[in-house]
Amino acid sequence: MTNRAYVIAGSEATGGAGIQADLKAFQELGVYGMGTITCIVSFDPKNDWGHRFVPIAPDVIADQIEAATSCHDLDVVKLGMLGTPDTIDVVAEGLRRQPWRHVVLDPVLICKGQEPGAALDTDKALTAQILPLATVITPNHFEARTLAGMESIETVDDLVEAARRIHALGPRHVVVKGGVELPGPDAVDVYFDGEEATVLSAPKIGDARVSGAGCTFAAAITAELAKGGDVGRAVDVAKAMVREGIDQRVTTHAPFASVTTATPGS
């Protein structure tokens, strides 16, 4: 039987992030993917490449979830950008209609196209409704600090503490991504399985963020879980894939590069 993975996330028109990156990662790892679009995010080249954010109507999201889950036997799903409390409501309702072996949450807490008040409402709804459904969560440095209620994350010990605090909110597995945000020559992430914290460290590839790295990381975990792998092994594959993708990043006319979805060693 073909391994299948599902993603519920936003569309990002340049192809570097969002559902475009997710489906490419699924394909690269040998998994048949399908997706539900929650919002459309397009960079504005006339306004310093800021975000333009357009939510999809909740009933249209519900229709997409119904179609995907009726057409395929699905038990692994990745959640990316949701964007509004109304979207979170309909996604949470859709997910609760069936059991899931794994729900991988990439907790996108900020969309630069939203007003601060709307973003805060979304953050609260995400924490209340989606976080309890997640079996794996992959916050970046900012998201981890926000979810863990920490003023700063500056060391590996801080990453471990953040992972423990986020685990206490409900997810069974937490991967806190330090990335290029921590000082030092290495990009450090921490994987916490509820009992043991594993530090994943590798030399940084430049000091700038690369668009789509977080999306690809969570998508790769999702693909490996869809193939029957355990979470620890999936995290290892995801980190290797993202490192390869950053090394082979695509330069663009925007002031950022985009990660590719190359398999390690390719």
Ligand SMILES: Nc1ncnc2c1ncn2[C@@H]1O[C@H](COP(=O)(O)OP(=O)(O)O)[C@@H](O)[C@H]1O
Given for the second form:
Amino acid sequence: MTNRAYVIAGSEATGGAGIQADLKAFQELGVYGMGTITCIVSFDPKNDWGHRFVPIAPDVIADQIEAATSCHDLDVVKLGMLGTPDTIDVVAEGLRRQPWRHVVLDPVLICKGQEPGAALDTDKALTAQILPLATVITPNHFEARTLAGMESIETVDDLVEAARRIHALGPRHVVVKGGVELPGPDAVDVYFDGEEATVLSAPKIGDARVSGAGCTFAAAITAELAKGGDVGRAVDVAKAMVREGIDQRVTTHAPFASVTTATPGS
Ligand SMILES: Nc1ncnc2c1ncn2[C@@H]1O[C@H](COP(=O)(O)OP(=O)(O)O)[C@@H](O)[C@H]1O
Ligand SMILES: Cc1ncc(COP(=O)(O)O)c(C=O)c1O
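To test you: the structure above is the form predicted on its own. What is the structure of the form predicted in complex with this ligand?
Below is the entire complex, every chain and molecule, led by the chain shown above.
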């Protein structure tokens, strides 16, 4: 156990999502964070917060991975937005060079607010190259449908079925996040450890999609694993932390605020 965690993910300048949110979540949970940037996402406030996506050159990503893994004794890594098949190749190659106790994958395909048609063309490369390396995967509703090849996910039973199908692709632990996408008063997720499915439920705070919720959720799981926790407990901590963060964000109405409990300016 090192109390250190590494994240390979995209940058999102407002601080709500991406690697900025990940590092804040690590810090908040007492874990020293290191990060490698795969791509830059910028939101355009003058154009309905449209998204611009710029990938970092694969050789630059490879250099960053080499630097971080040579400099520190690391055994837990979180993967966020990778962004392109070339990036996935280079990250998979970098990860295969050393053993990892945990590889936590948030299989980001699009940002909230983007149309599904804008999905980065990465699901097949993620499935082939990264899912077999992942010990924990945290797909949201759209990602779960895509990876599991299901037309719809409407019930808790569907969440369980998606988790089972994704588990068969390689990851040892699967958390399918229903979030605000399933009807009803609760934000329901399902955690499947290969044998048992556990339903995680907490009252929804509003029904808007909150930017950065999924990043923070997977980052919190990663931090708890870095500290030596088991996956089930790490998922419980993450669920509670994200809910608290959303609660603060919603009540302060901060646009794109991080869902970590460190609110902007504090
Ligand atoms: N409005 C909400 N109220 C309470 N919990 C929420 C809400 N929205 C999302 N969550 C929870 O936050 C976590 C991240 O989920 P989600 O937002 O669906 O991920 P993503 O950002 O990957 O789309 C999950 O545990 C989900 O159930
Ligand atoms: C760089 C980056 N990573 C990940 C995400 C996904 O964030 P979320 O936690 O809202 O799913 C976004 C969304 O804006 C992003 O810009």
